Amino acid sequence: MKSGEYRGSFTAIATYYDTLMSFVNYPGWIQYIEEILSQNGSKKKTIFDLACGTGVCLELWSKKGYQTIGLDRSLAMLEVCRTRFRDSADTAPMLINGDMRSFAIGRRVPIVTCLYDSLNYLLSEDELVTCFRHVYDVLEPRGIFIFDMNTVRCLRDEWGNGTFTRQDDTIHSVWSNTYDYITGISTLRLTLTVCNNGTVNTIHEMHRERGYQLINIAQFLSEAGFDFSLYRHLTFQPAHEQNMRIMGVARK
């Protein structure tokens, strides 16, 4: 790879991803999702997590007694996930290297999750609709799909066009965002400089997310066959375009 060339998302940063995301209150997200499950009368203990990444949520679910399945396109992220469960083989998830635009797991499940704006990485309406349809197919009757998404406002106004830096332990990161008003796609050019025992490693990755209007998300869920509710993130208040992040609760 040429110096300064940007790699595809979730490849070189996999080893450092958990450190970069250490500010995320994953236990709070899990607690909120458990409230959703309770409100919807879901008592089954199997969860299939799309775009499971390094498996932080899979680990939290497994500690609560859930059987877990994870799918991710990134082999590097899955390898970190496997390492996470290295000393707890009895609770390790079934891990699948696959694409959330087209997947099959050979069984139906009661609960599917897709978290931390993973669905925003689907950059076309067709891709998002196809994902919703595959989720519908893999769910049991009366199964539930819980997901979050960044809104158009978040990508356009909050992330916008700008650059900021962070220091996380030995990792210095530069986050440079640009927003395309025509396509609705936000492009993040992420540069990590990692210092380790006197060795300096520089990593460049590119991440692209698209925001979707709530009316379109609702349309696509309906087309897939779901009944659904859209909420402001971590609340049970109806979602609004001015929110930064929304939660979707879709029922088969």
Ligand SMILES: C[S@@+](CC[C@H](N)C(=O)[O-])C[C@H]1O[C@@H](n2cnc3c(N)ncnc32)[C@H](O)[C@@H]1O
The other form holds:
Amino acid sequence: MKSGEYRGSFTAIATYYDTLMSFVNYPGWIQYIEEILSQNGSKKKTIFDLACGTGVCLELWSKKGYQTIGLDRSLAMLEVCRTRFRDSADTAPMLINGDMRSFAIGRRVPIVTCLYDSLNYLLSEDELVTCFRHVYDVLEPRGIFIFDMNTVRCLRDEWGNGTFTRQDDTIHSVWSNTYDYITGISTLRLTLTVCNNGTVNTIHEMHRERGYQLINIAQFLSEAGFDFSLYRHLTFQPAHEQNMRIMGVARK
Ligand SMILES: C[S@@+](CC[C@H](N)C(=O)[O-])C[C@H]1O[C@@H](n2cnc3c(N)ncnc32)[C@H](O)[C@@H]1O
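Alternative state: the form predicted in complex with the ligand, after the form predicted on its own:
And the full complex, kicking off with our chain again.
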């Protein structure tokens, strides 16, 4: 790889992902999802987390007594997840290196989650509807699928065409976004400069996310066979295009 070239997403940053995400109140997200599960009468304690990444949520679920399964495309993210459970083999999730556009896990589950923008990484309508269909197939009858997505407004207006920097612990990061109005795809060029014991490591990664109109998300969930509700994230108010992040609750 030439110096300065951008690598694919979730390769080199895997080691630094948890530090970069330390601002996210994951316990609050899990509490919200528990409320959704309770409202939907879901009592079974097995969760399949699609695009589980480094397993932050898997760990929180397992501490609440859930059996967990995680799937992710990135071997590097799964490796960090394995390390997270290194000393707790009895509660470790079953981990699968796979693609949420095409997966089969050989069993059915009562709950599927897909969190923190992961569905936005599906860049075409076909990919999104295919993913929804696979989730429908893997769910038990009356199973529930809970996911979040960034809205078009978030990618277009909030991220837009801007650059910002952050300092998290020993990581200096530069986040440079461009938004394509025709494709609805936001491209992030992320540069991390990590200083550790006198050595400096520079990492470049490119991430691409697509925003979908609520009407399309609704159509694709229907086509996959779900009954569903879309909420403004972390609330039970109906989702709106002006929200930055929405939450989907889809019932088989
Ligand atoms: C922003 S991270 C979120 C990770 C985790 N869900 C969380 O909440 O921290 C997005 C994750 O989606 C995964 N991902 C992206 N596209 C994928 C695909 N087609 N199939 C499976 N995983 C995918 C990435 O590898 C990455 O781990």
